[in-house]
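To begin, one chain is listed below as structure tokens, in the form predicted alone.
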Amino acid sequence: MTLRQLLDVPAPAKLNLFLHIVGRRADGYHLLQSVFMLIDWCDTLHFERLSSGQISRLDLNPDLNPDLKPGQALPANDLVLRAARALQSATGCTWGAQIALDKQIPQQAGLGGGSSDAASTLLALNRLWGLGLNGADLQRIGLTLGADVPFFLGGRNAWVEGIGETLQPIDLQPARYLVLKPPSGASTPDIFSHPSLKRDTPRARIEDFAASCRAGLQGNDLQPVAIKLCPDIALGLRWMAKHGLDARMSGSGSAVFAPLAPGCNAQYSVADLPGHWVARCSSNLQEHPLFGWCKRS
């Protein structure tokens, strides 16, 4: 039976356990090393197949998009729409889709929400439209949409290099993290174009990370610049330190996170933070919820 709808499709966030900038290509793209880890903080998407070939998208949670009214369509350059149209273009598919998003992952947080939404869109429409593309096919399309999209399509926690396209799956121990996101966001282009950004961190080896998660792989090279551009990041880090938590920024921010001690069930009060901060205790995932939705070769 041909699918007409796919409902409650998850799109999980990620944390960067570390992030180093190790160089820059001639075309201006930065070369990185990082460990990307999936967490159980998810957006949810709903898809309905359309015979018209049109692609549309609605936001079901405008609270995280304050400039939108309920049910209002998002801009034409939205990553979900771009992913759907890129899949149409790459395959010549004549089906369309109406896509609705329950947005829970904050924007401009360094949590990969937009990229994850795009990846889940590719996975869902590949199934809804009956295209049968494998993981490598989707990865090629995903990389045209953004450097983080291939990670979410890969479906596993990963050691990441290059501009985000070189992935080596890794196993991580189950853990919980406290994540804080201020109301302000950090601009990724502004951070990467900043003249004081450190771009020459020595390359590390995956063996170093396997031996010890802290063996020379501490910190986030984007964090000092991001703090200059978004002072709320420093406020979040200070709040974490006050509560005895060793925190750092994820991705290009502005969210900060810290591991919680094993077995710790403490609930951290954010009453002493300014209003409109988002705080969440999240667990890591061993694989993407949609890991089995396409062939891996």
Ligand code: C5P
Given for the second form:
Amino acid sequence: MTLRQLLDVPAPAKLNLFLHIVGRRADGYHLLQSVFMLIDWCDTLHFERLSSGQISRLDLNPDLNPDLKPGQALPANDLVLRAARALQSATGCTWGAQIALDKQIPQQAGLGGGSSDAASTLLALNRLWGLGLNGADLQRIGLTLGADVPFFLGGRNAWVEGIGETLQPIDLQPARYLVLKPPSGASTPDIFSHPSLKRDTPRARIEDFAASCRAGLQGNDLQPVAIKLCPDIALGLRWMAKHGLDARMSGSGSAVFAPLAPGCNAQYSVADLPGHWVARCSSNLQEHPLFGWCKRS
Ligand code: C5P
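Cool, the form predicted alone is there; where's the form predicted together with cytidine-5'-monophosphate?
Once more the chain from above appears, this time first in line as the rest of the complex follows.
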């Protein structure tokens, strides 16, 4: 009898406490400065090792994947499949995997769900296939999948620069946030390529983020363009303001979030908003749930 080799792993979402665009590379990618913060809103991925070398993926919660109609095949650019195949081709590994994804993090939200799924796939298969790659190797592969993937492989909240690959760990106070996701979203490439995007915010220093100056580092340069393409974002920000909450957008949206006062036990109802909005209180994480697997050497 052969024992089945199984592994279940979480993939947490992130919030961008601020996001500045400070330049643009020759290849069109934007140079940014941001603080990326992990939160306790997670997808879960289930892996079974296959000796055939085949990679397959199943959605346990297809309602949360707007790209997927019932019975429809996954798109070729699916990040979980791409992560698994990138790991196979980087290492010559002949194992395969059956992967089931329990999606909880909304898509087109700016919460990094797809990138986090890809990062957790790299971390899990590195173990399940016994590859022994270190965190730096995984981050190099991760960057080929998406600019946010290296952050999730870094394992810590971070001051992020470059296009997303330069990470400095940062300690953040425990805090709770209300996160609100409109039913609509805008495409990340459409936001980044928009002619009216502000791309020349002066560089800040990590020290500027220290408590006394934090108020000055809260803006998201993608927000005005995202609102043009997805007016629901403005509706979410107004709803937050009406409830006395100081909200901003995460990543390229469309989720908006606001810190909750310590001990705040208010219940928020989004019944007055049109369409299907998701509201959730989340706490920040000090480190990735797979932190021990993220070692750089
Ligand atoms: O890297 P990722 O696939 O997540 O990025 C999606 C799109 O967002 C890219 O194709 C690019 O147009 C834009 N982008 C950018 N600069 C970044 C990150 C993303 O221009 N730092």
